[in-house]
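A lone chain, given as structure tokens: the form predicted alone.
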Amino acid sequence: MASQEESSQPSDTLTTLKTESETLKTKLEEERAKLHDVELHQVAEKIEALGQFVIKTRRTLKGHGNKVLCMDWCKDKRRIVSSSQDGKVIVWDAFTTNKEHAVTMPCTWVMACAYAPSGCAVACGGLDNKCSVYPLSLDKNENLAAKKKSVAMHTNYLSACCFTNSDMQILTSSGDGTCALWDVESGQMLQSFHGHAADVLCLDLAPSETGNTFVSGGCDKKACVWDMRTGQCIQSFETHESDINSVRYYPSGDAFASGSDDATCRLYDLRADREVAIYSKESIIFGASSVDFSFSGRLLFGGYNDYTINVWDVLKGTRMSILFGHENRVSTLRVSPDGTAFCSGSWDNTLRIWA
């Protein structure tokens, strides 16, 4: 009788913390809706709306012979890292759209890659688990592979990497539902990130010098931000209706987007700790896979799985713009470091900048 009873306890006190949880959760609903006292387009109806613009494809990079499915810029607002399904990482000059190295892989599904700070490595990684480091030098005929360095190491798919402000540490993000902080040189965990309840998609690190917080997004509709020197979730904000593809800072810092499956993209105020605008029309029923804010932050830049790009006016939550060009999905969408252009990728084999 008394293991019986004994037995029953702990699901009991599961189901009661649980409860005690969810209200916990309604409480604090609550309190964040009696500070919500206006709506953002309501503030910004007073503000000039924006005159047209132009947005055209300038360039295509052509050289992946599959999906193109992750890149990063460069610094020096010139290079571009890109990764594929066919296991290579291609850098390339956007500007004369040369291919400057190429890595192959050892597995397909590069879903990740990063260029370091000083631009003289970059870091990819995907179904191997594993997050890689290859330093680039000017030597056009030198193996890129002898030189790589194995960083990170996950229980499930690398899902995003970037380094943080130096090119000695970088963070990711995979579907074992973690994120992490490594030291590049010695391959050491820094810090572990624990707070997801499914595979982490996609991280962005605070835009401030002395950022020591990021944000990720993952299948459990949630997005965490996170306090890297203590491995702490600080906020989480839980209001898509299906996977976070894509979070990005607003270049502010006080603010974030994030595009999901569930068609929409949204903006988090970190300082009000609520969500406070949401771009989505009855006629886009595709997920959105990528998000990217101007330079200024007045747009906001969103790639969609119908093969689109729509501009959103981030103040009055308009849409402004649609671009048409890619010929499958959209999966990957960077603006570059000064503001001229962005870079999109696509399961459609290339890269396109426009501007």
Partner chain sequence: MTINTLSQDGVQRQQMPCLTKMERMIISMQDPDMGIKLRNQRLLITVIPHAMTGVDIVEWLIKKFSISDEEALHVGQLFIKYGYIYPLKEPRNLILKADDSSYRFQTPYYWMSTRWPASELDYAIYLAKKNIRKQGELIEYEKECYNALHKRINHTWDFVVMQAREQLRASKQRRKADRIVLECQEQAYWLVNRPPPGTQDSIDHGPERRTMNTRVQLNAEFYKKEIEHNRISLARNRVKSSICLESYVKYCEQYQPHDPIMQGCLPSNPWITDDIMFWNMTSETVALPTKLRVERWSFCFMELLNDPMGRKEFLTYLEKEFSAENLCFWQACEDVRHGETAKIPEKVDEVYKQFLAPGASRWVNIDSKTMEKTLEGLKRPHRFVLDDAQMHIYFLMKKDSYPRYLKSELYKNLLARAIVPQETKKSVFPFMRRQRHSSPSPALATQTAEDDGKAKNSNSNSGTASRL
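After the form predicted alone, can we look at the form predicted in complex with its partner chain?
If you are looking for partners or other molecules, they are not here, because only the chain is given.
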């Protein structure tokens, strides 16, 4: 008898632990619900409805020979970097539509790219499991690939990357289920972030005063907020019904929005510690691949896998308009640093600037 009690069967322990975790999660949702005394659209009833405004394609950037997967704005408000399935990374002056730099990566599916804050370099990566930094040279004859610096190393594809407040550090997320912070100069990993149960697909840096947190979203339907100093997960939210493809902070830093394969976008408040709005419509069937807020945070732009862009009134929860134009999935969408326009990239090989 004694020996039977003592023998620990690993599978039983695992199941017990899993159940315990699930029970706690349910309790957590109950606790979160206790202080939820009003819905966002109720609070927004007293605000005037927005009038119709016109958003049109103002520029179309053609030049990629294959699907555009990611893009990022330069701080100068007019340049962008974009990456595609065939390994090409292009830097454009989106205003004139001129291409200024081009790099061919040694891998396909470059799913992540980012512009350095100084405007002097770009970072990118994808199926090579790495994040590399390319300094941008103005010498037309110089081969950009020669000065490439390999910074991050993951054990699966790189899904997203972004520079922190300087050119010296990069934050990455990967299909290996982790995020990591790297020192660009040395390639050293400064911090790693474990907690997702599956591929991490996206991340965004918080615009907060103390500038020490970021949010990530993954295939485990979880969105996690992390402390960059300690590597700890501070808060997590698990209300989506499918993969979270995109996360973006509300401009004040008090909330973030997410876009998911379950065809909804959601808003999570960090102080209330819960989901506070769902942006969905019965006629929207396909997943949202990429989301971003307008400058004031009143509008949420969502790029979807059904080739459209939906514009949501963040406060009232209604869909303001639907933008057609792309001929294949919208894979990436970012509002410019001064909010004058937003850029969308698509599997139809083009990028569009909308204003």
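These figures come from a predicted structure and were not determined experimentally. Basically, rigid core = biggest C-alpha set you can superpose within 1.5 Å across the two forms. Numbering follows the first chain given and starts at 1.
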- Message: Core superposed first: is there a CA shift of 2 Å or greater at Thr340 between the two forms?
- Response: no
